[in-house]
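This document opens with one chain alone, in C-alpha cells, the form predicted on its own.
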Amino acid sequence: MEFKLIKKDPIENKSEVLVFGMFSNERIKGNLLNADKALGNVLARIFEQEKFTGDIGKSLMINTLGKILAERVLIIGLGKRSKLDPDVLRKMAIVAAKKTIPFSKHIAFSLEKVDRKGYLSALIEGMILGCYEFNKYKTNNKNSNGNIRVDIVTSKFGDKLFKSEYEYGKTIAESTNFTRDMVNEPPIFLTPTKLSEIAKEVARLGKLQCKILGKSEMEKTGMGALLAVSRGSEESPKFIHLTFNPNKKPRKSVAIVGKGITFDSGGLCIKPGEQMRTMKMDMSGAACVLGVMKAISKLNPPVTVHGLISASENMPGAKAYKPDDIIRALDGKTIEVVNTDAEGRIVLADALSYAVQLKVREIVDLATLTGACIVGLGNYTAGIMGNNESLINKIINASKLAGEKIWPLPLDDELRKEIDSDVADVKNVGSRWGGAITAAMFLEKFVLETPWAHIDIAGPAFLERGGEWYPKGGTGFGVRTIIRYLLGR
C-alpha cells in the first residue's frame, strides 16, 4: 500500500474514490461543498432520501458520472465535531477500506481540519488495518492490497510531518496485522517451537537480544509451572525472552508478559468439542508481545523492554498434569491444581516470577485468561486489574488513544479467600463468581511488590463474527495500546 501527500483541490485530483468526512447534523461545507456544486448540488437531497446524518461509521457512496475527476465520492460520518479525536479518523479509514477495497485500487482522502499530531497516523493505521485479510491457506489467494494507492489530499501537512506520521502509523498497523496473522494460524503450524522461531526472526530483524529456554533449561531454572502444563503434549514448551535496549539512557525498564498457549484442549479437564474450536487463539497475549517487540525496534522508545512468553500446548496426554497435583513455580510457591483448564495463569506464574528476577520497574501481562471477563465486559472490551493505580491509568489512557477499549475491575479483598488452599500456597481456581478477578489475584501472588497490571483480553482478542472495527478472527488487540504506553503517547 502506497501513501502520497497531495497538495491540491480534492476535486482536481484523479482517483477511483474520493473520501470526505462529515460531522453529524452539520451543513455541507468546505471541500465537500465544492464537490457538491460540481456534482449539481445533489447531496442534500440524497442525504435526506438515505437518512444520512453523519453518525460515526455511517457512509454513503455516489457515482460522480464524470462531473469531477474522481469516479465515486464516499462520504463517511464522523459523529459530533466536539468528539473528534484520532480514533474517529482511524474508524473513518477502516470504513473507507471496507467500502472501497473490493473494487478500487486508488483512493483519496480529503482532509481539511485535521492538522494535529497523531490524527494522520491514526488514519493511516485505519486504512492498513481495514484492508487486513487472512487467506494464506485459500487456493485462490488473490490478496493484492499491496497495490493500493492512497492519496492524502490536504494543505495542512508539511512533508516532514507527513513522513513522521506515515512511518508511525504504518509501523503500528503492520505490527498489529503481524499479530493477527499469528493468532489466525492453525495450531498444527503455530506450535511453541514455531512461536520461538518467529521470536528469533523478530529479534534478528529488530536487532534485539533473544534468549529461548527449552525443556532442559527450564528444569535447571526451576520453571515447574510451565513444565507441568506442557507434560500432556508431544510439543516441547518454550520460554521466550526478547530484550530491547534504547539508543539513549532508558527512563525505566518494563516487562511485557504474554500467555502463549498455542492450543488449549483443557487438558484432562477437557473442553466440550464446540468450546475447543478457536482455542488456537489462546496464545493471543504472546502474539501481542511479539507484535510490540517488532514495532518498538523501529520506534525506539526511551525504555528497556523485556518481552516474555511462556509457550506450551495444554493437552490430555498420558503424562498430563492432573487435578489435585501440587506444582512448584519458579519463585518457590506451590500451586494446588483444581482445574487443568485454568492453565494460563499457571504458565504465567513462572513468567511473572522471571520478570521480578529481572528487577524491572513495571510489569504488564496480557492473556486470554477467563471466560468470566467476557461475561462481564462482552466481546469488545478487555478488563484490567493490578496493584498500581498509576500504571493502570497510564494503560487506560493509552488504550483510548489506540482505540482499544479497556475497563478496570477491582481486586476485591473479600474474594481472596476463594483461592486459598489447604494443601499449597494457592489454588489455581476459585468459585465461578468473580472469576476474572480471582484469576488476577492468583497472578498477583507472583509479582511481589513490583508495580503490575494484568489485561484480560479473552473477549476482544478473537472475534468469530468480526466487529464493526475488527476483522473476523484474530484482532491484534493490545498491540496499539502497549506501544503507546511504552512511548508515553
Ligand code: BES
Given for the second form:
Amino acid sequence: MEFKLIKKDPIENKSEVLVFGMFSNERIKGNLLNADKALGNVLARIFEQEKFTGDIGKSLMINTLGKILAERVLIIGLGKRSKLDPDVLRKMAIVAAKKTIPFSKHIAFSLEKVDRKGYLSALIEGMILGCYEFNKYKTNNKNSNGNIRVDIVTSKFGDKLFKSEYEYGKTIAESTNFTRDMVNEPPIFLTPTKLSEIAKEVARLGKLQCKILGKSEMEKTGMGALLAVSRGSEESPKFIHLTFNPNKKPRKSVAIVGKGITFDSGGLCIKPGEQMRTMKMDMSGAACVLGVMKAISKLNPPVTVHGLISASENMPGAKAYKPDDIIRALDGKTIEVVNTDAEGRIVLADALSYAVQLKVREIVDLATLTGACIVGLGNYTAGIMGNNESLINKIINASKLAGEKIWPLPLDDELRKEIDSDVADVKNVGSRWGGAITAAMFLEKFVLETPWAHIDIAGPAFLERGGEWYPKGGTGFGVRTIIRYLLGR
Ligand code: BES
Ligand code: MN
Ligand code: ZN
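Following the display of the form predicted on its own, present the structure of the form predicted together with this ligand.
Whole complex next, starting from this chain.
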C-alpha cells in the first residue's frame, strides 16, 4: 500500500473512491460542500432518504457519474464533533478499507479537520489494519492488498509531519498484522520451535539481542514450571528472550512477557472438543510481544525492552504433568497442580521470575489466561490487574490512544487465600468465582515487588466472527497499546 500527500482541492484529484468524513447532525460544509455543488446539490436529499446522520461507523457510497474526477464519493460518519480523537480517524479508515477494498485500488481521503500529531498516523494505521486478510492457505483466493494507492488530500499537513506520521502509523499497523498472522496460523505450523524461529528473524531484522533456551538449557536454569507443562507434548518447549537496547541512554528498562501456548488442549484435564477449537490462539500474548519487538526496533524509544516468551504446547501425552503434581518454578517457589488446564499461569511463573532476575523497572504481561475474564468483560475488552496503580493507569491511557479497550479488575486480599496450598507454596487454581482475579494473584507471587501489570486478553485476542473494527480470527490486540506505552505517546 502506497500513501501520498496531495495538496489540492479534493474534487480536482482523480481516484476511484474519494472519502469524506462527516460529523453527526451537522450541515454539509467545507470540501464536502464543494463536492456537493459539483454533484448538483444532491447530498442533503440523499442523506435524508438513506437516514444517514453521520453516526460513527455508518457510511454512504455515491457514484459521481463523471461530475467530479473521482468515480465515487464515500461519506463516513465520524460521530459527534466534540468527541473527535485519533481513534475516530482510525475507525473511519477501517470503514473505508472495508467498503472500498473489494473493488478499488485507488482511494483518496479528503482531510481538513485535523492537523495535529496522532491523527494522520491513526488514519494510515486504520487503512492498513482494515485491509488485513489471512488467505495464505486459500489456493485460489490471494488478495493483492499490496498494490493499493491511497492519496491524502489536504492542505493541513507539511511533508515533514506527513513523513513522521506515515512511518509511525505504518510501523504500528504492520506489526499488528504480523501478530495477527501468527495467531491465525494453524498449530501444526506454529509450534514453539516455529515461534522461536520467527523471534530470531525479528531479532535479525531489528538488530535485537536474541537468546533461545531449549529443554536442556531450561533444565540447567531451573525452569521447572514451563518444563512441567511441556511434558505431555512431542514438541519441544522454547523460552525466548529478545532485547532492544536504544541508541540513546535508556530512561528505564521494562519486560514485556507473553504467554505462548501454541495449542491448549487442556492437558490431562482435557477440554471438551467445543472449547478446544480456537485454542491455537493461546499464544496471542507471545505473538503480541513479537509484534511489539518488531515495531520497537524501528521506532526506537529511549527504553531498554526485554521481550520474554514461554512457549509450549499443553497436551495429554503419556509423560504429561498431572493434577496433584508439585513443580518448582525458576525462583524456587513450589506450585501444586490442581488443574492442568490452568497452564498459562504456570508457564508465566518462570517467565516472570526471569524478568525479576533481569532487575527491570516494570513488568507487563499479556496472556489469554482465563475464560472468566471473557465472562466478566465480554469479547472486546481486556482485563488489567497488577500491583501498581500508576503503571496500570499508564497502560490504560496508552490503550485509549490506541483505540483498544482495557478495563481494570481488582486484586482481592480475601480471594487470595483461595490459592493457598496445603502442600506447596501456591496452587494453580482457586474456586470458580473471580477466576480472572485469582489467576492474576497467582502471577503476583512471582513478580515480588517489581511494578507489574497483567493484561488478560482471552476475549479480544481472537474473534471467531470478527468485530466491527476487527477482522475474523487473530486481532493483534495489545500491540498498539504496548507500543504507545513504551513510547510514552
Ligand atoms: N487458554 C485458556 C483460557 C481461554 C479460554 C482463553 C477461552 C481464550 C478463550 C486457559 O489456559 C484455561 O484453560 N483456563 C481455564 C482455567 C481454569 C481451569 C481454572 C479456564 O478459564 O477455564
Ligand atoms: Mn488452559
Ligand atoms: Zn491456556
